[in-house]
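In structure tokens, one chain follows: the form predicted on its own.
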Amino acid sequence: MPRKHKKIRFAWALTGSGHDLEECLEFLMGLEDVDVFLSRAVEEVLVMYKYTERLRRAKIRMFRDSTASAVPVGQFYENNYHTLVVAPATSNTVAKCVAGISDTLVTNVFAQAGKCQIPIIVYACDTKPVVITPAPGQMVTVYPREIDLECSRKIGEFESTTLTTNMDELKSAVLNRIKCLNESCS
């Protein structure tokens, strides 16, 4: 019996930011063929914002940060993913990625996607000097530090990495990636 063709997928990594988290969830749940990689922090944030059940109902394959060696990262070596999206990306995750630190599931998938030459799209939360963002039950104003802004700029300079700074840019980058994949497949 012939082997069934494996469908290559999006890998979408969620970090512990509430900034545009709801919008990111809505968008990723509308995509086909996507696996979600959850940081430990986002699992806490999903509960705080009451999004856990919504993500669970979406019947999306999810990988949790529950192993010391980030076992799910091995899928990047098996040609399972055509694109990694990290959205929303906290300043902590962005700084670790820029410094080459891969000590969490999300920073590990970022590193391995880069090493496997898989295109990466990052929606960094701290790209502007003033950010108005939701916190549980209220909107807050935050003032990213210069180091946060610098790391966001630097991550956009990584090869095969697209930096996005808002939801419109994120959606456009993902849709352009889908278009590119469709054109090269036909």
Ligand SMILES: Cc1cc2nc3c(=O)[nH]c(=O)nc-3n(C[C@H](O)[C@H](O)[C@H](O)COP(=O)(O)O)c2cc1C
Contents of the next structure:
Amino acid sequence: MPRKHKKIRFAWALTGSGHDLEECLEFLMGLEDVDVFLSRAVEEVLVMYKYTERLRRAKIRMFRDSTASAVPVGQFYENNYHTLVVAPATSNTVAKCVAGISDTLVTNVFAQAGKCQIPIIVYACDTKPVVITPAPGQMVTVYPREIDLECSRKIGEFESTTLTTNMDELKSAVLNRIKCLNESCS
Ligand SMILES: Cc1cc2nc3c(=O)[nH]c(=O)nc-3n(C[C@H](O)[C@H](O)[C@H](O)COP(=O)(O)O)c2cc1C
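Switch from the form predicted on its own to the form predicted in complex with the named molecule and give that structure.
Below, the chain from earlier opens the complete complex, with every other chain and molecule after it.
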């Protein structure tokens, strides 16, 4: 039986992907009750796209990947979150999660959310054979490999995990989750 959620907060993990990063930031900053977990790579990528200040101004609680044991995952054991969103999810983080590796803050929150039976929504960047994406200052076309596509498919097969493949699907999964929580809380 899934655990009953106690506290109404989203945990949102950002990874080092430029793909739809701005769109994810805009969307998450419009949500109430969200904590952000940053990968070390996204901290660099946020600077490259000049988004750091925008996120800082939003006054959202943020956890950085600065400890070997991923200390902030303790939040998940205290039932502080009803849902984990990993968006955008790099091919690196997706591959590690699929392999059961948890050696970064984001891969740890994915593993611990799973072990605590907390629903997860993942927006994997590499789900199509051709992706047109913004690099800092220019658009680029990349061709995800079969291994990237396979890992994206597999992450959607994890327990209580919803795979989304574009911003519309991500928004709709998050809004459905909020609706479901409101209905079960009322
Ligand atoms: C400007 C920039 C944009 C990037 N965009 C992507 C991306 O869209 N998808 C991806 O899988 N990796 C992307 N990367 C590479 C990741 O940041 C890199 O694989 C990193 O190790 C991922 O670490 P993380 O998964 O812990 O965040 C990008 C890197 C840079 C510098």
